[in-house]
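Okay, so here's just one chain, in structure tokens, the form predicted alone.
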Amino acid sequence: MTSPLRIGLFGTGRIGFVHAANAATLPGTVLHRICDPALERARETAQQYGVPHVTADPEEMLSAGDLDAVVVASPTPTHVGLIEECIDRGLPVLCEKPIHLDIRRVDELREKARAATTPVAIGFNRRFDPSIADLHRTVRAGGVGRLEQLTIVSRDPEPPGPEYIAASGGIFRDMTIHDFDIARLFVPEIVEVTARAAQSFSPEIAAAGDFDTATTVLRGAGGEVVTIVNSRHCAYGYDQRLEAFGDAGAARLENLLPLTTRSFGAGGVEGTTPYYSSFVDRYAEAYRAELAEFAEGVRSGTVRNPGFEDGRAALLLADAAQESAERGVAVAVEPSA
């Protein structure tokens, strides 16, 4: 019988807890070590999932010599350093997005990541959402003909807190970066970015110098047009929709519902349950599939998760969108980026 893959986890915040639950419960994986300066929170997570080792010291965890892979779900400024440590120690690593908020720090690590003999995966979990993956298969199989337009709608139910916003890097690097990765999944070569953004409703976000509302248009090398619509609030829940349109038709992904019951009565028809209230719930299956794919890739030696270059390319698009929104101009990007 194959031994379970022993995973070490950096970070036990909201997304770290998702990875902890998955690593502890997926067949063939075990959550073996946790590292987080917030020791009380880390110990609570460890107790819940039976994790034997908890520390606040990254060196202690990485030098233990009893890990098969690492998941990095700690704050963004720690990502580059932890990825580099994992590369140096030959530990496969799955790191949450973004790699860093500063593309220069990403590029400082780029050659080492390219030359690494162990996998470096970036956590663009939405590629593993069953509905998005099915839509992508439909487009690749020619179901809409030649792709001409891709429309992505992504609205959060409510803004994160001021402390998070202040350290997030802005709406494009924090929120839209997931949409940039999905855009690249369908249209790999993006050559131009045009973004328009506003401070429409949140004084806290405006005070941080960020935008709460944005629309970004990407132009592909083949003339494809990708439109991304974002908002930091949405009265009816977590709004996640996607449409691919081509010369032979369209394929569309609507919002998913926790329950599919519909009610009919004198007060109205087609009544449904509300949409999901957070990304954790809406993309729970995607997070689980992402880690399962990574674990299987570590075992087989062929990790197919999005990699370092995907993380870098999405950050470049985010930087271009930020520049476009601030300057009011279209920004050219390299097709290979």
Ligand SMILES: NC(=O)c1ccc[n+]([C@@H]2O[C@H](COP(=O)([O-])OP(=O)(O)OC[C@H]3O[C@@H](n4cnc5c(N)ncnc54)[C@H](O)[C@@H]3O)[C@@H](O)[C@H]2O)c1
Given for the second form:
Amino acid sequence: MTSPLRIGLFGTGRIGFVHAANAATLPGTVLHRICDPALERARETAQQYGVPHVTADPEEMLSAGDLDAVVVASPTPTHVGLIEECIDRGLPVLCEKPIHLDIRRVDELREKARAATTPVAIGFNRRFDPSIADLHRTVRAGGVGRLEQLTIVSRDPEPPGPEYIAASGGIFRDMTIHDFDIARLFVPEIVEVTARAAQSFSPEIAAAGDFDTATTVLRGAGGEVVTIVNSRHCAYGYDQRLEAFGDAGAARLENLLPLTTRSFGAGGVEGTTPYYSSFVDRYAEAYRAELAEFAEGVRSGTVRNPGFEDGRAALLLADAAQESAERGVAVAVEPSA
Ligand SMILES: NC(=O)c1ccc[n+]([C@@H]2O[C@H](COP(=O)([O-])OP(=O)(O)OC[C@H]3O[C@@H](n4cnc5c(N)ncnc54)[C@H](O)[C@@H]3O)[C@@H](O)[C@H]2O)c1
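For the form predicted in complex with this ligand instead of the form predicted alone, what are the coordinates?
Below is the entire complex, every chain and molecule, led by the chain shown above.
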């Protein structure tokens, strides 16, 4: 049996904790080191999962010399620097999205990431959701014929707090970026972005100069039309739906239920459980599969997770959507984006 992949984790916040749990429990990986300036939280996570080394100092973790791979789940402004450190040290890295909020900082690292001999993976977890992956396989196998329309509905249950919004880079770079990645999975060549957005319900989000509601239409090089519907709130939970429509039919992914119990009576049929209420629960399997795929890729030498160029392309689409929403125009993008 090969020895488990020793993983070092940056950040033990909302998403870092998910990665910690997976790295510590997947067969074939072990969570060996944690780095987080919030030492108390890091120590709690380490204690929960039996992680031997905890530090607040990134240099201490990276120079330890006993890691096989790194997961970056620290705040977005730290990503570019940590990816670069990992490349320089020959450490495979899985970094959360987005790579950065400023495309210029992404482009400064682009050549180095291209030339890297070790993998740079970006955390677009939704590609690993079993239902989304299945829908994609169906479309690739010709199940809907020639793809003409892709419709993505993605609504959060509740808006994040004002501090988060202020640092988020706006709805397109923070939230829609996941949908842009899924759009590119189905329609890799996108040529035009049109977005309409509104400050519809949240005075806090409006005060931050951001939108709480957006609809984005992407045009593919083959004439495909992708529609992405986003809201920062949703009364019935985390709304995650997807439909691919083509000349031979359609494939559709509805919201998943944590429990599938239903009640039947004289008054009708009722669902008794609400939808998932957070990305952590709805995409739990996806995060696990994402890390499993990355670890397997590192071991075999072929990482198939979305990479640096996917992260850059999704950010370019987000920038185009922001421009379109602000100026009220359609924005052309390079088909390779
Ligand atoms: N893929 C997804 O579904 C998903 C979901 C949520 C967040 N994210 C991304 O993950 C990143 C983290 O988001 P979050 O919501 O977990 O944030 P968070 O604020 O909950 O947690 C961030 C953690 O990183 C720590 N930290 C700060 N600087 C650090 C450094 N230099 N080294 C190590 N740790 C450091 C903080 O102390 C904190 O514990 C963001 O880039 C975000 O966009 C992705």
